[in-house]
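Only one chain comes next, encoded as structure tokens, the form predicted on its own.
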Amino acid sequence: MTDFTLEKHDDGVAIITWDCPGKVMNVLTREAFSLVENMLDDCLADDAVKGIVITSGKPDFAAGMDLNVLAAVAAEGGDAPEQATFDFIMNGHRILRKIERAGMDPKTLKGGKPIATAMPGTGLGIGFEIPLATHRIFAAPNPKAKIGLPEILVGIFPGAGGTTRLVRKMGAMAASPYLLEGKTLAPEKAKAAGLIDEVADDPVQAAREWVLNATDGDIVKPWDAKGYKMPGGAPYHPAGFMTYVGASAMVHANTWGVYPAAKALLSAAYEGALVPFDTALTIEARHFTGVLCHPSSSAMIRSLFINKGALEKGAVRPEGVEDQKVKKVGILGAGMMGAGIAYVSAKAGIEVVLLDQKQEAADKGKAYSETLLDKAISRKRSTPEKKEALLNLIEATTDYQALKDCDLIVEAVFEDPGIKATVTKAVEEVVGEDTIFATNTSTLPISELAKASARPEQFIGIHFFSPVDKMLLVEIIKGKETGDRATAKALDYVRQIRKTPIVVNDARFFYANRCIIPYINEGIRMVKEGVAPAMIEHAAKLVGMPLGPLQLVDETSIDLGVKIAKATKAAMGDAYPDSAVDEVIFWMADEGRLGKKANAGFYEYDEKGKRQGLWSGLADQYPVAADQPELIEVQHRLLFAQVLEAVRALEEGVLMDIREGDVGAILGWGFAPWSGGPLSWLDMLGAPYTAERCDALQAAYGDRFACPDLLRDMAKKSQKFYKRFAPEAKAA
């Protein structure tokens, strides 16, 4: 079987059907694209063929290009990866341009054969760039379908003509949400926005009828027609000039200059708008080549597409364990975390028992789902019927007997070992012997909490991030006695609720918090040293962190930091390393500056809780020094504080798969996505340089920057993490 098949019908319409064997969604490969060109040549040369319809044999049209192909093209280029990549892209442009011109005379623009696309469902990336090259796009009225160009979200941009065609089709201003933000739309909205042409119950039949009645003028693209003017104005037009000035400012405001794809996309659009269409495609290809061959883009593709997808498909799931799909989940504690977990579980179609000590608290937890659903209805993302169905799945109660039939328990009560132990025992008296018990905790050791369980092999940690409905990552923590079935159950559940799981071994702060707490602490240390708070915050954003460390501690609350510090100091004793940090946050807490929730922290806030700027009173207690460090020094302190913990987690066996280290860092706390994650960033720097930098930072600031033995060994051997710890390609 092949990815594309061709059928010629008696009415003169040829149907090219895209249907990748053995795959849920169509993705484009090199071999398949060549096959399309052969079919196209066949149809254009056959006088019996009046026109062509390109469609899909699957419920959706296509998910895009197989990004593994893009990664392989540069690697196959040997000493000239850029040339190999550019040639590959230009060949794709040539084929799509052949579709667009469809055999017409280049001078008269007559004699071509109409080509239409019939999309039954989602079309993304190249799955929309191919339709853009055809003469008419028809889509089924599938409300779940998404149409658009989301490449920017994985560190690249539409490079198969999507950038050039969409700007010429809509104008730079109208196209910007779909190019620079990766916005996708359902078919009806895509038609209203001008992305597609028609919505039809039977898009293949509608496309067939259009093909049979299309004229020469119907198949000439606007940019090929004489007298074409770009919508909204070209860059040298007053309106167009202002568009590009604004777009440039927006890109830099949103990316802080650390994402090469956004800048390259804007350059391709601007430069391409100044020249003829075919030259614009060449410009787009050059910028796209630069992005693909940039280490940032390859790292983002690897982490946010290849590795993330592998983890979501069960790459680290224990082998030989049968399906552990959750039918009914019991959630203990109806606070913000428990309420959020109940919502995402019910949204996935799982029955939920939401239990709290008081009925009022349980009802309030269920009401959280109602609030989210009402908001979704107001934004036309849900319906009253869907709201009722979801709420009917949630039973709010105080009765432990209601947990009897649950096959998974998620405990989300107060972070106190005694309270957790009490509810663990109470639950195990009610549920069946096969029920898996998961505790949602961000800091408490799983192996210690499991001591309260009569079945520690069925006890596991599931660490959700707040807010649960928005955060994509879930950290699964194995205790010393956790069994494979419990791990599989947790993984299958996380995949059911459409989150990305990582599995780590039990250790203080697990993985995410052991990396993010040093980041926050390093920022606070610098405040005490006299580094300007604004420099600390901007240095973080200029290196790709979504929030500076001071804003982050405000968001999570300063009193929580105090609580964690006290608990950590009690556990570590004389080995506790963060007394300098404690001085600052304890003082802040004593001043009543507890963060955003108190409208007072490292930042000032107005009555509505909107951040106004850094608190001026901070300088009275910790004056800004006259001599300030170099920007790169501040950035390295903030990043190395995190990445060295990632290395130590791998070294100690807390991390079992480097893919989880990178994906977890980006999705869990937003570690510089442009880098592909902490281990990918270290591969960019190279182990020898990293070890030298560790030594310099250790000498200047202390042993927290000491080079881990693993990294030192890799430096001696000039190794990379993705070579030394290359993950096996396995899936459940």
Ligand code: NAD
Second form
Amino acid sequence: MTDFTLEKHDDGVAIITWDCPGKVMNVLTREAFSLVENMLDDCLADDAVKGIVITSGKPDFAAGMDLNVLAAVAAEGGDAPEQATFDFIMNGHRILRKIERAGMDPKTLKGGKPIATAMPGTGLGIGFEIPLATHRIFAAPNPKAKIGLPEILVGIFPGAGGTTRLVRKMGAMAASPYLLEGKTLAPEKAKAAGLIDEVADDPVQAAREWVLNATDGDIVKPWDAKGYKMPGGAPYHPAGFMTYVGASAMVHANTWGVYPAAKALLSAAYEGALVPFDTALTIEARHFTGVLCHPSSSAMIRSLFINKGALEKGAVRPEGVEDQKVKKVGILGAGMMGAGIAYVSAKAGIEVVLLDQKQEAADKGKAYSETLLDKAISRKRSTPEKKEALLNLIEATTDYQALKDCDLIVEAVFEDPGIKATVTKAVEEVVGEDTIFATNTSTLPISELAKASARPEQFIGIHFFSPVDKMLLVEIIKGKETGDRATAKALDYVRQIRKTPIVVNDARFFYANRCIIPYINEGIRMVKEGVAPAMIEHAAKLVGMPLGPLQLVDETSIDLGVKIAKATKAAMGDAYPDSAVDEVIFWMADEGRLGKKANAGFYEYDEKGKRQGLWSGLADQYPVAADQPELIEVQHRLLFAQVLEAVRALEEGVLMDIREGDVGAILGWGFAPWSGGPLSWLDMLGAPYTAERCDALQAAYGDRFACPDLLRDMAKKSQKFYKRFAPEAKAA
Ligand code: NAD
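Right, the form predicted on its own is done; let's see the coordinates for the form predicted in complex with the named molecule.
Complete assembly follows, chain above in first position.
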């Protein structure tokens, strides 16, 4: 069995069908690409073949390149990974260019064979770059299909000619949403935008007729024809100049300069626009090589594509536990979290019982789904029928008897152990013996809460992040007695609601909050020390954090910080390390500057709640010092505060798998995605340098930066996390 098959028909049309055996979606492998070339050579040499149609045997066309291949090519290059990668890319260009020239005479541009693509559904990445090299693209009117080049979203850019062809086809300005933002479109819209040529009920038939009737002129790409002018103007044209200057500024504003792929994409587009097409492809290949061999790209691919996918497919699911798919979920507490959890569950088709103390509160929780759905309808992302069906799945109630048939309970009542114990007992009186009970607590130890349960092996933490409908990560926390079935249930549930799970052991603040709190605290400490708040915020953004620590604490609210600080101090007693931070946030709270919700925090807000500049009054209490630290020092303090917690979590067995540490950090709190996550970042720095930096930071700022034993040991051995803890190393 092979990924591509060739059929030559009597009417002179050869059909090349892409159908990867045993896969739901076509992805391109190296072997398959040379197979396509052989088929192409065969058809071009065969006089009986008048034209070629490339299509798919699956409902979709193709999902793109197998990203595992891209990661492997550089690794296989040994001492010369860049050369191996460049050669690999150039070989791809050669094959695609052969499709595009289709055997025509290079001088007269005559005598080529028409080649069209017939897409039954989705075509992404190289699954759209191959069609772009053909002479005409037909797509079925499949509203679920997505067409485009989303490479930028995993830290690379379209490097199989997609960048060069799209810029030449549409112009840089028109191409920018597809290249720079990875925007994809359904077929009708893709046609209107000029990404594809035709939408046809039977795209293979339409393509077939087209290739049989196409003339020499029809198959010459504009950029190969004489007198080609780039739509929107080349970079040296006034309009083109404006486009590139604007795009460069826009990319920098969005990426703060930390994503190599965005910069390389712009360079490939700009430099490529100044030279002939084939040279442009070589330039694209050079920039693409740079991106693929950049440690950031491989780390992003590893975390955001390979490992995220593995976790979603159940990489850490306990073996041998039968399917635990949830049929009916009971949600206790219809507040902010409960309402969100009800929505995402019903959206996945799960029946929901949403319970609160008062009917009014339960109804309000259900109304939250209605609000989200109305918004989705107004944006044409849902329909009144879907809204009704989803709302029908949610029963808002105060009656515990309604929970009787639930196979999973998610508790999201107030963060109070007494109340949580009461509801746990009340639920266990009505539900079946097999029901799994999950708590959404963010701060209380799972093993302690499980004491209220008669079935602690069926008790687990399922920690959602706010806002539930937007956040992609769910943290599953195992208490001391949590059994495999509860873990499998939580994982199967998270899969049903299409989020990414990580599974961690029980410890203060679990994993995500454990790492993010020190980040916020480090920012606040610096305010107290006199570091300019603007420097703190910018240092964070320039190193890839989505929000500076002061903005983040404004968003989550200062009073929540005060509450957590008080509870942590009570639990830790003399060992509590953050009194310096408390002085600042307690003062802020006393001043009524509770953050965004109060329209006053570290930042100022206008009456509509829109964030303005940093609050100038802060300097009266904490004057800005005359001497300011180096940018890198501020960045290292902010990042080390987080990553050392991740290392400690691994050392203590809270984190059980480094993949979860990295994926969880990016999806859970936005840890500098360009780095691939905290452990990937440490691998880039190297353990010896990291240990040195820890020592220097510890000497300057205190023991919170002390080098963990694990890192010290890795430094001695010059080890990397992805070597020492690689899943395969574990299995060996
Ligand atoms: P919330 O105050 O918005 O909602 C709590 C709801 O529980 C209220 O509607 C309340 O009426 C209801 N409730 C209280 N006692 C009850 C009882 N005995 N029976 C039934 N319902 C009862 O709080 P929230 O922000 O939704 O947080 C809920 C839980 O989720 C807490 O444990 C919190 O720590 C956790 N959590 C919150 C966040 C967040 O960002 N807010 C994030 C993750 C986890």
